[in-house]
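Coming up is one lone chain in structure tokens, specifically the form predicted alone.
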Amino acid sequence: MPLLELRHVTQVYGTPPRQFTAIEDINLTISEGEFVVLVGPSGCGKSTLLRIITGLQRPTSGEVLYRGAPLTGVNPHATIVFQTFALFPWLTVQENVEVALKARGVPPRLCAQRAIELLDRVGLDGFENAYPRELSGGMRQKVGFARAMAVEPELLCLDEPFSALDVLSAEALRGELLELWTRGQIPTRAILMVTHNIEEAVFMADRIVVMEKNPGRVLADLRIELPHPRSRKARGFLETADRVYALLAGQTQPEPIELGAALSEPGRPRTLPDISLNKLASLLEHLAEMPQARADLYRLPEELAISSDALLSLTDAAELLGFVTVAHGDIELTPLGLAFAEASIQARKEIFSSRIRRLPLFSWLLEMLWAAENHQVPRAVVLEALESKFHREEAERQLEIAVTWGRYAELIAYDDSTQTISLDPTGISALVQSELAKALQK
């Protein structure tokens, strides 16, 4: 019997017409002895799944079974470690661990004894009387691990536990956690971890569950047969990482599919990736210097000194704009992408402007501004319209990205003092030329 089982779990937020599906029809099992990692792009519902699994949130539909019984309320056999350290600053390290034990009704003498044992196990012996402010980020997260393990959970859930740490601290803590797990020194039956870091997932997991977004769904469930300890340079490691990147990046589709639905059409349109335009240019410049303007995706995070999640977002944006194609885990510049990489600053703006005008969200926004008096619209009006397609937080994010991209392309202007979005004079000229071209075609 599985330790945990999800059957057709779906989570929907809001009510029609402002409703969106965070995760849809999720089926997942976790058995004793497994270290399972969820990977996927931002917004695919990984953290939502953790909250449902730990009983902090009830799904809209579907079943959550723990040891074959339906889960109702908070799961008493599971605990969660968040990416932020969540320690009480007024308590010592030992007292922070004892909090979890006291909540379970453990006698004070046993609380102290067990807290000291756990702190010793995670390498914090001698820091029992220190306060969180005296510890490094890695040491504070170790306290979080010790507190989570204090209640001896059968299922330990980790929500991006290393993302708030510097590179060296994160690497050290990953190794220490794996050592405790593989040697049976953690009083838990299974571990479920959420991460954006693909290399981290391959380094630690027995299984990797790959998710996609809009809505969040399970794309693949991969069993990792690599023995521990794992070398990041080993062929098997690199092949596995390449496979996961290929699944997440997908394959370039025909233009109508890549662009997604217009805002006037039913369903949710394709979102604009939240990226740095400077980093997008850096990616294209880097590819332009590669043989045949082509690269393996899994090699790029190290070469560009960015996270795997950031790379996938940049790839998504470059693909959306027609600058790259993606297939079988490889990314290749298109002739347009090569032209952008080699162009001057102003020429890049013109290329970018011509490409974003094709995107449904921009096309809709520019039409709204063109039709408005003085070619300007209050931000609140645009935001309200976007909320018919996205939940509030995503609508705000999409509008912010659109304004940033539009400003770079010299299509859109924004006045923060009046909270007004308007057409840039250059944008007006571009739209006039576009309307003339349409008229001539008729």
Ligand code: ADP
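Here, rigid core means the biggest group of C-alpha atoms that superpose within 1.5 Å across both forms. All values derive from a computational prediction rather than experimental measurement. Positions refer to the first chain, counted from 1. First, how it differs from the form predicted together with ligand ADP.
- Annotation for residue 217: C-alpha shift under 2 angstroms between these two forms, rigid core superposed.
- With the core held fixed between these two forms, residue 136 has its Cα displaced by under 2 Å.
- The Cα shift for residue 113 between these two forms, taken after rigid core superposition, is 2 angstroms or larger.
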Contents of the next structure:
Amino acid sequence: MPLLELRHVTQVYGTPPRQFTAIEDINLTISEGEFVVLVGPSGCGKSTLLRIITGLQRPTSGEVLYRGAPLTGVNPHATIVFQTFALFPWLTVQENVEVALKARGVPPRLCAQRAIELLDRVGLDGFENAYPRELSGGMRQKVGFARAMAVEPELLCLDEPFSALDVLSAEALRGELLELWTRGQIPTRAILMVTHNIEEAVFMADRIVVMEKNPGRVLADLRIELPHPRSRKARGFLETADRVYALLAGQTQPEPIELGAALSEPGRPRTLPDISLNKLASLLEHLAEMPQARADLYRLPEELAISSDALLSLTDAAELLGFVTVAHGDIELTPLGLAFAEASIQARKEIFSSRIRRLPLFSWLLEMLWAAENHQVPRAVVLEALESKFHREEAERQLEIAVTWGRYAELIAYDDSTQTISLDPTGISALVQSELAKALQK
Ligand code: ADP
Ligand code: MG
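Requested next: the structure of the form predicted together with ligand ADP (the form predicted alone having been shown above).
The next block holds the full complex; its first chain is the one shown before.
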């Protein structure tokens, strides 16, 4: 019998008419002895899933079974370690761990001794009497781990536990956790960890569950057979990382590009990724310097000094704009991407402008501005319209990205004092020209 089983779990947030499905029909089992890692773009519902699994939240529909029995309320056999662990600032390190032991009913005379043992195990020997504020982020997170282990959970859930740490502390703590786990030094029967660091996933996992978003679904469930301790340079490691990247970045499918495709059409428009346009340019320039204008996705975070999550968003954007293609863990510049990388500042703006005008969200926005009096529309009106397709937070983000991209492309302008979006004069002439071209073709 699996330790944990999710059957058709779906989570819908919000109330009609502004509802959206955060995760949909998730089926997942975790057995004793497994270290399962969940990866996926931000917003795909990873944290939601952990809250459901630990019983902090009831799903909209579907079942959660723990050792075969339906879970009702908080699961006493599971614990979550969050990205930044909340320690009690007025208690010492040791007292912070003792709190968890006392809550479990461990006799007070044993608490101190157990707490010291646990702190020793995570490498905090000698810091028992320090206060949280005296510790580095990495050490505070270790106290968090010691406290989670004090609970002796059968199922240890970790939500991006290393992402707030500096590189060295993260690496040390990963090693310590793996050692405790592989040597069976903790009573934990299974670990479920969320991360958006793919190397971390391949380094630690027995299974990697890859999720996609909008709505959050399981895309793949990969068994990782590499023996521990794993070397990041081993071929099997690199191949696995490539596979996960390829799954996350998606295999390139030509975007159906339709001028005038409006948001009122059925289906959800593809969302604009939240990226830095400078970093996008750096990525394209970097690829332009590679042999055959192609690179291994896996190596790029290090080469560009960005996180793997940021790389995925950049890849998504570059693909959406037709600047790159992605397949089998490789990324390759298209002729257009190469042209962009080699163009002057002004020519880049023009290429960018011609591309974003084809995206449904922009063509809709431009049409709206084109039709409006003085070619301007209050931000609130655009936002309201977007909220019919996105939930509020996402609508605001999409609008912000659209304004940033539109400004860079000199298609649209935004006046902060009046909160009005308008067509840029350059944008007007670009549109007039394309209208003319259309008319001439008829
Ligand atoms: P992840 O951890 O993968 O980044 P989350 O589970 O935090 O994803 O969120 C998934 C989606 O659900 C996001 O779009 C987020 O904005 C939304 N969401 C999360 N929690 C709530 C909530 N309590 N109410 C409404 N929306 C939520
Ligand atoms: Mg999260």
